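Shown here is one chain on its own, the form predicted alone, set out as structure tokens.
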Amino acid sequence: MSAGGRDRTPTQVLVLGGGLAGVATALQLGEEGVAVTLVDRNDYHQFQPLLYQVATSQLPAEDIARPHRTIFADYPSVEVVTADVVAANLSERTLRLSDGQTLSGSHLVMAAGARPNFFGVPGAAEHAFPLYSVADAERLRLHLQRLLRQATAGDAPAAGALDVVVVGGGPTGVETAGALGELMAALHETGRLDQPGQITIVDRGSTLLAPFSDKAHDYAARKLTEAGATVKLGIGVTAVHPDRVEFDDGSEIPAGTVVWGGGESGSAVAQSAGPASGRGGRLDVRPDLTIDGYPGVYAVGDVANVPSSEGDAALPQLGSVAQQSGRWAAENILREFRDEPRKPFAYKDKGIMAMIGRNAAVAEVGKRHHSVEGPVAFAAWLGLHAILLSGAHSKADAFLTWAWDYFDRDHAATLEASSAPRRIAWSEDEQDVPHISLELGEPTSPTGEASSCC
């Protein structure tokens, strides 16, 4: 749906962002018949934890992006407006759209997501590929596919053209490096590539997957090394060029591709909405997810610094935090409608996990973060992602079927550069297809925001 008319009568709740947090808020309120207007620049919800699989041609982009109209088909009180938001005013609880229209509400939920943070590294914004949206993942996939097709067609690549530097040792970086390492190895073992590209993962810290246990740190480094990747720790990137990367120790390595997973900050529209930005350019919120000094305004998901109930530190930017905080904001809004006091957000920690490759995963599950790895960790990864997906797809079992078939193989990836990724059979309805728009040429500034809302 799209906005019609110059201005609108205030809706009860205005939600900015159609990611995990925004969708969770709208679904919860829609269950109660509350009038909601959800605004996002795209007509689909994207499932970020699987972006790396789109980027490495393991899944088509359409499989992790579901149209909002399908998600809310059974929620008549929820209206979806597909539009760019140029400004948010938290004092007035309004959103100004790129066509000049203004939307307002009795309540405003900021779920505007995040964008890559390049930390001022010269050349990073121009030459690195972030991985925060479906469009980002598709641009990276097309870039890699072009390079691999040239190499497998017999064209001798320039030195370092197939080499990839992955910046950031968090889950995004580790999962991407693992998938690319398996891909390069498979192409080499099957004779498609005479010389596979070298995958290097770089992080300023002393470990990969820093929030995990020492056991997980060692496991991730070992599995990536076994997949053919090089792990460089305690070193920072000082410049990114089209054909190489420079580091703060004075060294440099050739690379035709740089994947940026080195951090994120709150979306631009949130940073100019009124309140001073907190850590990471995000909005600081109270324990009940409201913003101090802005009655009727909530912030959830990756755009917010959501305080932990066990201390002053903010919760990490995880899908489970986004989804739970979105639902909690909706519950607090419903409490306001009933003239009941709001309640502090109580996060149910399901653990943290990362997929390193086929049959190789690490997970720390439960409140105490019990550490597991290998097939057991994969099962935990699978279970959590099925739970998260159930809020956006009606057939999470399709994901389970696909995943077990995909990861239960006893050999490395056999994907060829010219092959099409296998689809997850979410639905046979042709209307259940998102409209993913991106420039198909080489991006000169491949930037994007996680929620792609504004």
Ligand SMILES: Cc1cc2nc3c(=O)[nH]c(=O)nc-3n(C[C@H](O)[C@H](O)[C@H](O)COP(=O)(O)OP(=O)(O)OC[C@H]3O[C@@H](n4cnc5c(N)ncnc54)[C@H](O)[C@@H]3O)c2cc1C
Given for the second form:
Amino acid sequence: MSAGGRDRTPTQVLVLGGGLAGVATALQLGEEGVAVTLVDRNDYHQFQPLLYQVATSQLPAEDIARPHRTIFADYPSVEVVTADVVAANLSERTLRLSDGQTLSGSHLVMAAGARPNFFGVPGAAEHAFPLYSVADAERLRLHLQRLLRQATAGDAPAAGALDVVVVGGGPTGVETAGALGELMAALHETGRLDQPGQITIVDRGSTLLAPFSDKAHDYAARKLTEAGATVKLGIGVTAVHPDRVEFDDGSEIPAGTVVWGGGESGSAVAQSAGPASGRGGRLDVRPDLTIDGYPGVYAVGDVANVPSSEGDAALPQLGSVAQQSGRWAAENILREFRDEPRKPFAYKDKGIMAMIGRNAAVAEVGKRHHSVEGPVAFAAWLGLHAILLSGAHSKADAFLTWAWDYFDRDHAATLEASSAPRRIAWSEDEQDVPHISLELGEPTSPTGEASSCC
Ligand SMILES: Cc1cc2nc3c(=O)[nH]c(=O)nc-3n(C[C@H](O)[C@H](O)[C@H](O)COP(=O)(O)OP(=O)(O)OC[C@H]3O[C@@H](n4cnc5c(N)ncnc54)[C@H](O)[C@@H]3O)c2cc1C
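Which structure goes with the form predicted together with the named molecule, now that we have seen the form predicted alone?
Next comes the full complex, this chain leading.
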């Protein structure tokens, strides 16, 4: 439903953002019949953990973008407004939309997520491909498809044109590098590409997957190397050009594609909303997820520095943190309605995990983050992602079927940058089709306007 030109009844709870956090808030409040208006620039919820699958042509974008209308079909008290929010005023609990309309609520939940942070590296915003939205993943897929089609059609690519530098050794970078390594290997092994592109993953730190254990660091490096990727650690990117990357040791690598998994910061709209930005350009919240000095305002998910109940640094930007904090904010709003005290957020740590490629996954599970690898880690990855997906999808079994097939089978022969990838059998319903436009979304490189923040 679009926002244009309608008189509105006052909304009780206004939610900015329909990602894992905002959807969790709205569903929880919708269960109780609370009037909610959820605003998102896209008419769909995007499932970020599978973005790299879209970027590497292993899943169509539609399969990880679920229309909000479908998610809230059985929640009549939840209204969805598809519009860009150009300004949020936390003192007044209002959102100004790009069509000039202003929405207000008795409560406002900021769930606007994050955006790529290029840390001011020259050329990164213009030439690197971030991977934060479905539109980002589609742009990267189309770029790779163009390069690979030229090369597989027999046009000899310029030196380095098929080479890819992945910046950032966190889960996004590792998963993307693994999938790209497999893609290149498959095209080479099936005789379609004489000389596969070289994948290089770089990180300023001394390990890949820094938040994981040493065992996982070594496993990730070994698996990526086996997949043909080069791992460069302890080195920083100083400039990105359309055809090469420069490093702080004076070296450079030719690359026709640079994928940016090098960091993120709070969504742009949060930074002019009133409160001073906290660490990473995010909104600092109190233990109960409210914002100090702004009654009735909550911040959840990636846009917030969500404190850990252990008292140490803020929780990481993870799907389970977003989903649980979104739900918790709803519970606290319901407590306010009942004149009960709000409760501090208690995070249930489900562990951390990354899929490095087919048959290669790493997970740290349980309270002590016990490290596991291979099929057991994949099973943990699957369980966690099924839980995350269940917030927006009723058919978790369709995801499980697709994912087992992906992990288990050797797809090398079928992988192709231009072919129709195997789909998740969500639904045949026409209503389930999201409207994915590469024009939508917070402007990110390399489509023009840069959104580098710090
Ligand atoms: C590539 C990648 C891989 C990941 N893999 C994993 C993983 O394997 N496991 C895991 O636990 N976590 C993973 N994460 C992290 C996890 O996906 C995020 O923590 C989580 O999705 C954040 O949810 P959110 O609702 O806070 O933000 P988002 O999902 O980003 O949602 C924010 C929403 O706000 C909307 N919005 C923002 N600004 C505006 C505006 N001005 N106007 C209108 N709408 C606006 C956006 O369109 C978006 O829909 C990954 C993240 C990325 C990027």
